[in-house]
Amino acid sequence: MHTLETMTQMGHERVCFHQDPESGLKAIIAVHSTKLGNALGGTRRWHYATEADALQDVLRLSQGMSWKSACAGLPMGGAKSVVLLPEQGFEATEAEARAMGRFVDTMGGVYIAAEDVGTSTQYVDWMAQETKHVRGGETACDGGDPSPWTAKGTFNGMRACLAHMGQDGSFEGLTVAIQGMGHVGMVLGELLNDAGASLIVSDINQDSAAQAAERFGAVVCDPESVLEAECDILAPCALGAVIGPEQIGRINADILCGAANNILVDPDRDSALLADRGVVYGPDFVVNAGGVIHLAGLYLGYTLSDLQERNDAIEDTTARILSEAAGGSSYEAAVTLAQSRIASGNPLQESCHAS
């Protein structure tokens, strides 16, 4: 991968590599856009097969954060960071987290870090010992676990998808299949269960799936087969790039709407294929914006009432995008909205010159 060429194609402003021999930290920060404001995005700890895979992931994730904030109407840019692990499950240490905090601090506030896959509120609090430019901790910085907000936003996006299909937004009598019963997936399961939906659940951690089955009376399915489960809504809530042409050909759901980032392998291609199949797709960077709204809102000084209103607005934004897609690619419609707001320099205003 040619980094500068790829940055230019994807519109990134800055990509920084960092290594700290003492703690063993190897990390990348990618800042996609700061046109609407300082760029917020989580820190992901993951074992990648190659450095190129890590770079591709951080570039896609950071670009998605710009679009996520813009579609949510936030005066924030988009960025992301990844910590490259020598092996999956490699234990996080305070030394590593503090080294990551120092790396974030070198950005001078252009990048604001937060929790993501592989990190925790404890990790964020360790980072906060070295930088004030981080959100999502419980002691050294504010925000806490944003998962409940992400889950609620995804739930709101699902309601918009149901309404787009001519339903009343009720989950009574519907079946929802959730891939990934981590923090977000578990809260989403609770919301859906309380709303009257039947659940099919899966997770690579069998204990998590079993816990969901006990709490919600859910049917347990293996993580691969769940993508083909017969259901009304399919909700990937683990890692991204799980829905490509092969999976689309086997989907047995009317709606694809989940909390994972970058659900589609190739968004341009796969969103069009979903539309051709008649599957309503709630673009992930629109419906899963609840966590960003929460953490960005704390950074911006919003009240709890403001945060709730903005999270509820995910339903209206998703409905608008599905309407503007007019049966075509909802991903394209969502990107158009985000790019237009970024081009205008105002997260609540569209530019007539955006492509």
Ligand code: NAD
Given for the second form:
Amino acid sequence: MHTLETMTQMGHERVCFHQDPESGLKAIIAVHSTKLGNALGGTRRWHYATEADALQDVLRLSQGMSWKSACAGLPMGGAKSVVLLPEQGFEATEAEARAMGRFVDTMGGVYIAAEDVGTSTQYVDWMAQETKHVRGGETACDGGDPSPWTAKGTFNGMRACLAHMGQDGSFEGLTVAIQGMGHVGMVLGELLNDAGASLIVSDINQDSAAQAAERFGAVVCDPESVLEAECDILAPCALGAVIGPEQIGRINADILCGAANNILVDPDRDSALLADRGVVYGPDFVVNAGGVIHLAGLYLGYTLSDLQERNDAIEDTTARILSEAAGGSSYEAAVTLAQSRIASGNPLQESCHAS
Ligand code: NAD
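For comparison with the form predicted on its own, kindly provide the form predicted together with the named molecule.
The next block holds the full complex; its first chain is the one shown before.
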């Protein structure tokens, strides 16, 4: 991969690499855009097959954060970081997290780190020993685990998808299939169960699936077949790149709306394919913005009731995007909205010169 060329194509401002021999940390921070403000984005710990895979992931995720913040109407840019692990499941240490905190600190506040896949509130608190530019901890910095807020936002996005299909937004009598009963999936399951939906759940961790089955009376489905389960709403809440042409051909749901980042393998192609099949797609970076709204909101000094209102507004934003897509690609409509806000330099205003 030609890094500068890719950055130019995707519009990244800055990509920084760091290695710390003492802790073994190897990490990349990608700042996509600060046009709307400083950029908050999680720190992902992951074992990548190659360094190029890690770079591609952080570039794509950070671009997604710019679009997520813009669609959420936040005066925040987009950035993300990845820690490259020597093997999957490699245990996090305080030394590694503190080295990461020092790396984050070198960005001078342009980048604000937070929790993501592979990191925890503890990891964030360790980073916060070295930098004030981090959110989502429980002791050394505030925010806590943003997952319940993400789940609530995704639930709000689902309501908009239902309304778009002419339903009243009620979940009574509906079936929702969730892939991944982790931090977000479990809370989403609880919200849907409380709202009267029947659940089909799946997780590669059998204990998580069994726990959801017991709590919600859910039907457990194996991780391979959940994406083709017969349901009203399919909610991928595990990993990204799970829906491509093959899965779209077999999808048995009217709505695709989940919390996972980058659900579609090739968003331009796959969002159009979904539209052709008549599946309503709530774009992931719009519906899963609850977590960033919460942490960025605390950073920006919003009150709890502001945060709640902004989370609820995910329903209106999703509805607007689905309406603007007019039966075509909702992903494209969402990117257009985000780019137009970024081009205007104001998250509450759209430019007619967005690229
Ligand atoms: P998590 O790690 O707590 O949960 C993920 C769950 O998915 C785990 O239980 C894991 O066992 C399961 N899983 C992994 N592969 C699977 C597969 N093939 N089939 C079924 N289950 C599988 O993560 P999380 O915090 O709940 O986040 C879930 C997704 O939402 C991620 O893609 C994350 O990037 C995205 N997201 C999370 C937040 C947040 O606030 N946590 C915010 C925005 C986006």
